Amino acid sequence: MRKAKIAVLVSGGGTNLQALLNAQEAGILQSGEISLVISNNPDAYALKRAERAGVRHLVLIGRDFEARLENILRGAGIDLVILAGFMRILSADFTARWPNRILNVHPALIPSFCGKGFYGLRVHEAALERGVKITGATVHFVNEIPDGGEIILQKAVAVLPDDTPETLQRRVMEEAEWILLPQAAELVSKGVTAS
């Protein structure tokens, strides 16, 4: 059976990339294969994770970013793109060329604490400021609206009375993001290879 070729776009530490790599090794992600890791940050630790796993990786910065990204993805025969802590908004033109083929993990239960300006610790700060008792993570398709694409999977996580943005971020990653992202990658990869 053909496996879907996956490119993972990263900007930072790469914990979600690591969750995907671990899931691939454990056989949770079996319909897709991580073929390429691309970072818009030359100092991203995620690049070291890709190197250790033997996955082709590269840094892409500067002018004509999306045009060069498109050429790289098409040239590598990529079927599915996963944004894993990728700190750049992709344009409507770009996302329209990859309908239901770009996934993102967001550290909240969309439609809460999402959209423009809600990323990283800011999401957890907002959840704590609002006083919510439940937060979580969402994996969704990417379209022209930040965090606006169709939801694939969600998982709730309790907010504890003594949480800080940092402790809440860690719990959401461990209990939701690192579980959901590989599950969603498998689900979508299975659909890609069946079509």
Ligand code: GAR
Given for the second form:
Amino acid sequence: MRKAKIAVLVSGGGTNLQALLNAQEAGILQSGEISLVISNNPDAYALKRAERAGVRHLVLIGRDFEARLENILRGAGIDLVILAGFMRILSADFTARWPNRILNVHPALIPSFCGKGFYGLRVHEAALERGVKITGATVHFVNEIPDGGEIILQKAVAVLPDDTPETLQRRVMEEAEWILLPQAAELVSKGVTAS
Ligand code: GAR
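The block above covers the form predicted alone; next, return the form predicted in complex with this ligand.
Every chain and every other molecule in the complex is listed next, the one we just looked at coming first.
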């Protein structure tokens, strides 16, 4: 059976990309294959991870970002786009062209601590400020509303009394993001190849 062709969009460390690559290696992700990694940050460590795994990777910055992104994705025959720590909001025009074909991982239990301005460490700072005792991660489809698309998977993670934003971020990644994102990638890839 054919595999869904996946592009992963990144901006930073790329631990979620690594989780996807590991899942592919382990056969957890088997209905899709990571064929392309695109970074909007030339210094993203995620690029090194792609290189090490032998996956085609490129940096995309500057004018006409979305038009060029669209061309690259279509040219590569991409079926599914995964935002894995991609720190740029895609326009309504762009997301409308990829209905149920873009996934995002968010480091909180949507609808808490999400939307514009809630990304990376800021999400965990906000959770600690609010004093929640449970947080987690969400994988969802991407539509025109930031963090507003249909929820695919969620997992709760405990907040501990002495947590800092950094320790909480790490626990949410380890206990939720790195598990959920490959599971969701498999789930959606399976659907893509069956359609
Ligand atoms: C992850 O925690 C991811 O959920 C978050 O940024 C981090 C990227 O880490 N994404 C967002 O906040 C998007 N709204 P990584 O580069 O090591 O995967």
